[in-house]
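Consider the single chain below, provided in structure tokens and representing the form predicted on its own.
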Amino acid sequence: MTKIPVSRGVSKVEYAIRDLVLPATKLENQGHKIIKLNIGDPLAYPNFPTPPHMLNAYIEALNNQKNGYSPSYGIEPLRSAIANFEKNQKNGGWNCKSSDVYITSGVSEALLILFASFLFPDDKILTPGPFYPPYVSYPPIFQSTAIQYRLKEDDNWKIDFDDLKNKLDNNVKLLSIINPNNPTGSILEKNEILQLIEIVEDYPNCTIVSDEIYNKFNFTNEHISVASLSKKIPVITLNGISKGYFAPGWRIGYIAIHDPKNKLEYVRDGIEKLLRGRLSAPTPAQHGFLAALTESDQWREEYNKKLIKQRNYCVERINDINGLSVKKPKGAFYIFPKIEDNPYKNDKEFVLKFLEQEKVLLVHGSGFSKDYGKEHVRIVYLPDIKILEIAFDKLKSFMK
């Protein structure tokens, strides 16, 4: 019997931070015990719960039959306390109104939204390489191209401007940056921000898209919103709840339109259809971010020193590895050394060989690009000590 084939958009689909757990899964259903520093999960590994007032919201709106489709931007006071956030941004705010917030499933719905309302076949969106997954694996189900421009590891992972500028081009609708970074935790400076912004203001066609989920941790206190900074250029902010307040499974993310000279009328239309085509985001979900942004955040003082105690030990331990080493990140709470010695033939085996002989999973750096992501490894360092402990213990003696 002929089998139907899946679209050649979704067929060129993949996901390294997840494809890897299958291998892990086959191992513990043999009994095997996993460390899994693979997945930026704050909710798998015990020290970084939820704040308990955002789970009484989500709570009292369970409660209170708050439970039905919200409106499809997002509840009001949701909207309006995400424009305040952004107004009141530590490094420079930028006037946003609620009628420029769109609530989402989390951000990966937000970039299937954004994907889909930007893009034309043979359209381009520039990334950074390294990069999130989804930003180079959903363009091709639009019929359109991701294209990554290198971040300089030599220099503390910033913007290679040269490189940018050669793959810029009118077809190019969208330039993303990531900020905190995923996987390499480097933080944009302001001249590198304005230096872009003033790079992009020779394409009419081209708008930012900033994806500053990791906002929250920047432990230099040096993150700037990019939409702070543009006069002239739409910039898309990308946020949510998932990394910043500690609540990855409740899906709730969002869009926030920086439109200075009204070039996105079109865009943000589409953009409206298609939020009310898909009905809304989870609704209780929404009353727990609300209290996230309009409670307390005393809190996060001390979740922030643990994480930074953790990100050092994390780059001492690999600087004192033989064959690896590592520039301290900035932000986000990944860490992405380099394999400078490598007996396998790839940074893929040699993670696949370290899950097999030592139980502890991490992600292969070419899983995050090819080209600039090749023979370096990521490792979430949200686990505590003890368990760091363990798996760098596993990581030398498995160098060795």
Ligand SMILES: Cc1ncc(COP(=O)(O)O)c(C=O)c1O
Given for the second form:
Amino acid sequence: MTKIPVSRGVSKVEYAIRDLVLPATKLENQGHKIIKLNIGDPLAYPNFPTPPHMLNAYIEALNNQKNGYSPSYGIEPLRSAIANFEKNQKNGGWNCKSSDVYITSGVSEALLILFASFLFPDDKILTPGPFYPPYVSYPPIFQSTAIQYRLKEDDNWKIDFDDLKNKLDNNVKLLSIINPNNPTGSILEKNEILQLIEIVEDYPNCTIVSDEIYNKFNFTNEHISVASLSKKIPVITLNGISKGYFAPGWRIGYIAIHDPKNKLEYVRDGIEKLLRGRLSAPTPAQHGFLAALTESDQWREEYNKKLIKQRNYCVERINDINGLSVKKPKGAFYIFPKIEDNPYKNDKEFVLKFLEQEKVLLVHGSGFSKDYGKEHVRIVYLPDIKILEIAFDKLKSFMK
Ligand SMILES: Cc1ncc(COP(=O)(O)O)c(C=O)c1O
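Form predicted on its own done; form predicted in complex with the named molecule now:
Let's see the whole complex now, leading with the same chain.
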């Protein structure tokens, strides 16, 4: 019987982080216990539960029958709370109005909506390499191409501006930044952002997309919103509840549009049409996010203290293992060590062998870029030090 082919765009979609779950599940089905350091889901570990005031607000919304569709752009009090949050960011806010904010089902949906609204066939999007996979695998769905600009590992994963300039042209519609970065944990310095904006100012077709979903994991206090520094270039900020508010299963994110020269009128119209077409983001979860933004954030201090301790532990353990090296990441909850001395064919085989022998699951760096991520592994440091200790003991013995 003739099989129906999957569309050309979707046939290219890859998501390395979850692809490795298949061999891990096979081992689990054979009765093995796997230590999973692969997925950036804070709720996968008992260490960081969703704060109770958020749960209460969600439950209250359910009990009060707030179970219908919400307005397509999101409930107004949440849009307004997000605008306040963007306006009052400690290191630099921007003049965000509630009408600039659109609530989506996670940043993942926001990306699809943005790409669908911006990209013509043969347009390009520049994305950092290493990259978060949807920035590379989604554009082909819209017959567009993602091109990576290099982050320099030997310079704390800063942007290689020569490489970026070589790759920018008038077909680049979007330039994406992930700040703090997944998978490297780097944070852009103010002068890097200013330099980037200055370069983009020569390209009138280009809009910056700044994914700031890890901005609450800003351990050196350097994080600055890109929108706050742009006077001409449109900047679209993406953020949500998945990481900084420990509720990824609620599927809430947002798009916030800073458009100082009113260049995005038509695109914004397209974004709004798509949002109306897909009806709404989950309603009760929006009430949960509202509580997160309007009630005290004091609980975060303890969470971040714990995370910093875990990060420092990982740096120490990694640099103590022959054949691995890493610099201290400044943010997010990932560490991306280099495999200096890989006895296997490549980083993916390294990860698979480590899984097979020691039952610990990491993600291979080439899943985040075959050019700029290979010969690395990404480790999530959300689990408790006791679990990390076991994992690193196993990694040390594996490297021997
Ligand atoms: C950089 C980045 N953006 C977006 C997402 C997904 O966000 P959401 O859960 O809001 O769809 C992730 C998840 O790991 C991420 O690392």
